[in-house]
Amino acid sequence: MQSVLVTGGAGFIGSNLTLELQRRHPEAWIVVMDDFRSGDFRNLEGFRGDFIAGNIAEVDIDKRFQEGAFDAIFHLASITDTTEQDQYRQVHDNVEGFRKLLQWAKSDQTPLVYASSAAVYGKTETVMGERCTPSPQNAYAFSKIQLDHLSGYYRKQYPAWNLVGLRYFNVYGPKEAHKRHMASMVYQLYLQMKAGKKPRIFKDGEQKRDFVYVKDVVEATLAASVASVPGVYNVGSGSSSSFNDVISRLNKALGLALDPEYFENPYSFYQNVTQADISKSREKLCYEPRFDLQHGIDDYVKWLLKSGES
């Protein structure tokens, strides 16, 4: 890769991806675009490329970039706060930014990987495969389904275009602190336990999530840029772990023995289980998670203690 565009490159996943691209392709010209609604400049410490402060839904791409300017595009820009109640703002910015990018990139069919979300699956007790019927429970999830619909339309028009959507599951890892209340439960529980407090979770702590380490997510995202088969793929660990299990593993990583403090779940809608079927990703993207939950938490805690991020 000689030139790469990363939208949302100051965000959690975006910054990890950007810095890994820079490490692997030190001579490449990497352009990051971010408006900092879901990002932080500190995530890009050591970045040597170009930075554009802007919202992809508002930037005039035709004036900003020449046709065929990039060898690959990673579109991670999004309003990531799932509690955002302004439906128009949530859907408009997420969908129209992507639509504009597709219109611009279609002429030379630049390989384009974009962030979808496991949120599209909604509330279900089954393992979540790409063929499952979407069931959005909020405007954020609805917007991500529209991205998948749009990409499907363009893939039909341009079947040779390497256009790939990734449905990220419960990602955790370095450079997520700026997300605050939207950061992963792994990070939220770490903060409580590091402060010596009992970790607070809903009764009875057996709700399960497919926790996937950000380093595995970056590998899947890079693999998608050279995918042999365009489409939409799940990116998870392929297994689910309970919040009780997360606390147990954090105790081990931190050398603690804190018991959880349970409280009533105030939400009428709550996903009890998320688990990705990653068989398609394994077959078509050659994606294989390297970090199980314990190894991911161990690696993350070492980074947190070294960096002092809190």
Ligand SMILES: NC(=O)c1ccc[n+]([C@@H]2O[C@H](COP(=O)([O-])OP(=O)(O)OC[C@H]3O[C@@H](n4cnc5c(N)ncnc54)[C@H](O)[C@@H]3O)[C@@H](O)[C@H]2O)c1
Contents of the next structure:
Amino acid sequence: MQSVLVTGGAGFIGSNLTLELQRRHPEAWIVVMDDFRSGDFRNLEGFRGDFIAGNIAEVDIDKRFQEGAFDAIFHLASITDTTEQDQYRQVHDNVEGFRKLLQWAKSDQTPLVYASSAAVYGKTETVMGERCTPSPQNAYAFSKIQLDHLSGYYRKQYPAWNLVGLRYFNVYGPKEAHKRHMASMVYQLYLQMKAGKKPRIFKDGEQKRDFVYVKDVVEATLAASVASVPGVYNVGSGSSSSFNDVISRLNKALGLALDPEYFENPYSFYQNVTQADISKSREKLCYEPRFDLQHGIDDYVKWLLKSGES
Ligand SMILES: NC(=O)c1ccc[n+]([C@@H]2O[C@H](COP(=O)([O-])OP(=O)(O)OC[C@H]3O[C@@H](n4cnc5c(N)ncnc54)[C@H](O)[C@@H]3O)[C@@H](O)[C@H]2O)c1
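Can you swap the form predicted alone for the form predicted together with the named molecule?
Then the entire complex follows, led off by the chain already shown.
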């Protein structure tokens, strides 16, 4: 790759992706576009490329870049606070930037990978496959399903275009601290336990999530940009683990023996289980998660202790 655009590159997944791209392609020109609404420049320590501070829905891409300026585009910019209640803002900002990128990239069909989300599946007790009927339960999830619809429309018009949507599940790992209350449960529980407090979770701690380590997510995202298999794919670990399980694995990684403290779940809507069916991404993207939960938590805790980020 000679030149790459990463939107949302100051964020959690975007910065991990950007720095991995730079490591693999040291000569490439990498342009990050981010408006810092939730990202942080500190995530990009060591970045040597170009940075455009701007809202993707407002930046004039046509004027900024020549046609075919990039070999690949990774679109991760998004409002990621799922509790943001302003429906207009959530949908407008998340969808319009993507629409602009598609319009701009369609003429030379630059490979484009964008972040969708497991949130599109909503409340379902079954293993989530890409064919499941979406059931967005908030404006964030609704905006993500719009990205999938929009990309589907363009895939029909331009079937050879490598246009790929990735439905990330519950991602955890380095460089997520800036997300505060939206950071992963792995990080939130780590902070409490590191401070010597009992980790607090909803009763009875048996709610399950498909936790996927950010290094696996970066691999899947890079694979999608070169696989030439347009479509929408799940990116999870393919198995689900309970919050009790996360606590016992954090205890192991930290050498602690803290019991959870349970409290009532105040939310009437709460997903009991999320679990990705990753057979399609395994087959088409050759995606194979390398980190099971213990391995991912061990790697992450090592990084957290070394970086002092707590
Ligand atoms: N982290 C997860 O578990 C998860 C799960 C499913 C989907 N996703 C998706 O993955 C992508 C990355 O998420 P993340 O966890 O790194 O979150 P993040 O909040 O750390 O990163 C999002 C980045 O996009 C930037 N941004 C937002 N709107 C923008 C705009 N209009 N123009 C320019 N920059 C903008 C933010 O400043 C931030 O740096 C998002 O699209 C998110 O919806 C993440």
